[in-house]
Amino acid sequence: MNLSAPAHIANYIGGNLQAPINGKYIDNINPATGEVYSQTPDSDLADVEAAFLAAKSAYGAWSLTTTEERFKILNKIAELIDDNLDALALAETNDNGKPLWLSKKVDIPRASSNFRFFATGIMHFSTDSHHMEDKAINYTLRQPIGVVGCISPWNLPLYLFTWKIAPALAAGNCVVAKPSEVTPMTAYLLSIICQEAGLPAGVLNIIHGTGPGCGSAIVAHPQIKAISFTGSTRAGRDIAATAAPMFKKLSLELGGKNPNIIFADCNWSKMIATTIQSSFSNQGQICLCGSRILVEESIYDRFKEEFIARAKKLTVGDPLDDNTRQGAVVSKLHFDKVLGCIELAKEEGGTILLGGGAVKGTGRCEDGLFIAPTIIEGLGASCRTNMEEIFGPVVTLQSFKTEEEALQLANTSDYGLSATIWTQDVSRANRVAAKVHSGIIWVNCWLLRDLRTPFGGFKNSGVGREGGWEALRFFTEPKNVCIEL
């Protein structure tokens, strides 16, 4: 099995690797070097239709396979991901710009965990029954939907791609999936792994292309019955506008503008080390990053001084260097967007305490897209910088005096994905966790993930939940059967 990056990526339709029907391709660029190192299909409606027909043809047999048989195949995919860790990690880093050590430690292991978790989970998935005294018994059947669409983002490419595909396949659906055209390589390599693992032809189809040209065709297809999407709130709004009138099932995991609430009684050393991670991991390109840091007034100056000192030590540069802590941002478009957000913060009256601009790469990375870790203070809670998702290595600092003020600041945002609370007071932790308007709350930790738990946000952060039984429920239809006694 050859998992090296090809000059031309192929679509995966009906178990075969094939060129886009229109013959068109998009440049695939390594953001750390600026090099065009492969070509990605610029697929359109014709490819989506071919993928749908392949999925439709495969559905009857796949939906009737036993859960044990599905487990064996999906678990084999997980094993092959583990066996090819180095090749997949390098592909992820070259595509995305993140440090290679991060791809090896987080992205690729989590991709195999996703397949392994849902492969096992489907064998333990249970349903309800209800006994109506001496009248009847009701029980619920959970049946696959049919052909479903999965669309994933560029920030955690294989990690989030598999997070959607694995439960859909485990539940007995067939899938038409689209990775981001900005980071397509590991999805292509997954195609080869699926062939090697013996996944039946047509069960999973991977189409490469842009959102308007390819993603929209998946969303609008009249016979694709459910859409699972992770990406921007703007794109999620467009998807909902198309899919909702067609009565498709929708799971939308969208943006975040997450508060990191730090009380004076926190475990200082753990808090400061973790806050560096939650601010700048993956160049701040994680929807769960704590981009609004709220600090109790009595420790604000101490926090600011140490936080800046630690952020200064983050090495920005070549993602293949083990010492690098900040790689490149994902694309020139995103690079310009993040720098534009920093300029907006200045216009709004913010003070740049650290960073605030691009970092010039050296050697092979001379033309790379690097941005310095950036810390901003002096902005109000309702300004655009504190309300809009930046999705880069940029955080703001705000102080608060009371618990009530901290909650008011935390809940000002239109987003509600996650929040982190730092305190040693268990009563306060429970009290604040209950009142923060976010779908995921971490207390004295960050990004500690149990795949059994529901994942998703409030407000503009999305619709529905992923993970655990929630994902398997989403990818199945419940049917009540009532039998009179």
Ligand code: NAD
The other form holds:
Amino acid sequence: MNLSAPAHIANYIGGNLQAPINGKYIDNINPATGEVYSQTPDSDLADVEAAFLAAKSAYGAWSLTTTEERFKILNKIAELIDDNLDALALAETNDNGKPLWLSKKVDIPRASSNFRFFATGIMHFSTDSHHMEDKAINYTLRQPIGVVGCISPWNLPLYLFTWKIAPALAAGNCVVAKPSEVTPMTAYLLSIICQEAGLPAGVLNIIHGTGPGCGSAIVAHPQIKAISFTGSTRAGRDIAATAAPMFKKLSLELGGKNPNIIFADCNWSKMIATTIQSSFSNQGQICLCGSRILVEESIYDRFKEEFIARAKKLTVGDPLDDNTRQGAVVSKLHFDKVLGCIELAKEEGGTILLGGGAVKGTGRCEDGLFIAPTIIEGLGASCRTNMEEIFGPVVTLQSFKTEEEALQLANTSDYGLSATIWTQDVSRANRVAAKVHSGIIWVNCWLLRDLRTPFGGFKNSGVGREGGWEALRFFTEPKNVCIEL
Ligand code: NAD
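Counterpart to the form predicted on its own, namely the form predicted in complex with the ligand:
Below is the entire complex, every chain and molecule, led by the chain shown above.
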């Protein structure tokens, strides 16, 4: 199996690797060097239709395979991902700009875990039955939906792509999937892995291209019955508007502006080390990053001083260097957006305590897109900087006096994806967890993930939940069968 980056990425349709029908391509750029290092298909409606037809013809057989057969194939895909860790991690880093050690430690292992988890999960999946004393018995059949669409973003490319595809396939659906056009390489390499693993032709189809060019065609396709989408709230809104009149099943995992609430009685060393991670990991480009740091007033000055000192030490630069803590942001468009948000923070009266601009790369990274870890204070809870998602290495600090004030600040947001609470008082942890308007709450930890738990957000952070049985329920239709006794 050759898992090196090709000059031209291909679509994966009906088991074959093929060029886009219109022959058009988009430049694929390494954000750490500025180099155009491959071409991505700029697919359109015609490719989506071809993918749909391939999926439809594969569906009959795939939906009838036994769960054990599906387990074997999905597990084989997981094994092949593990076997090719180095090649996949390098591809992810070259596409995305994240440190290579991070791709190796987190992104690629999680992609194989996703397949392994749902391969096993489908073997254990069960449904309800409801007895009506001596009158009748009801049982719920959960059947695959048919052809479903999976669309994913650029921040955790293979990790999030497989988080959708694996449960969809495990549940017996056939899939038309689209990775982000900004980071297509590992999804392409997954096509080759699927061929090698013996996934029957057409069961998974991977189309490359832009949101407007082919993502929207997947969503608008009248016979693609469910859409699982992770990305921006803006695109999620467009997708909901298109899908709603067709009554499609929708899972929308959208943006976040997550509070990191730090009480004075926290475990200081654990809190400060984890807060560096939750602020700047993956260049702050994780939907779960705690971008609004709320600190109890009595420890605010100490926190500020130590947090700045630690953030200053984060090495920004070449993602291939083991010492790098922060690589490049993903694209020029995003780089300009994040720098624009920092300018806005200044206009709003914020004080830049650290960073606040680009970092010049050296050597092969001279033209790379690097941004310094940036810490801002002095802004109110409802200014744009504290309300809008920046999705870069930028955090704000606010202080609070009471638990009520902390909650008020935390909940002053149109988003509700995750929150972190730092306290050693268990009663307070439970109280605050219950009152924060977010779908995922971490107490004295961050990004500690159990794949069985429901994953998703409140408010503008989305609709529905992924993970565990939630995902297998999303990718199946429940049917009640009532038998009179
Ligand atoms: P994006 O919305 O621009 O794109 C996401 C994907 O959707 C891409 O594949 C894109 O091509 C496609 N797309 C864009 N517009 C579309 C449309 N109208 N119809 C169909 N497909 C369309 O998001 P992005 O910039 O790639 O990713 C960053 C965003 O993703 C951030 O807002 C981040 O918070 C969010 N995100 C959320 C989660 C979560 O689990 N809630 C996880 C990761 C990222």
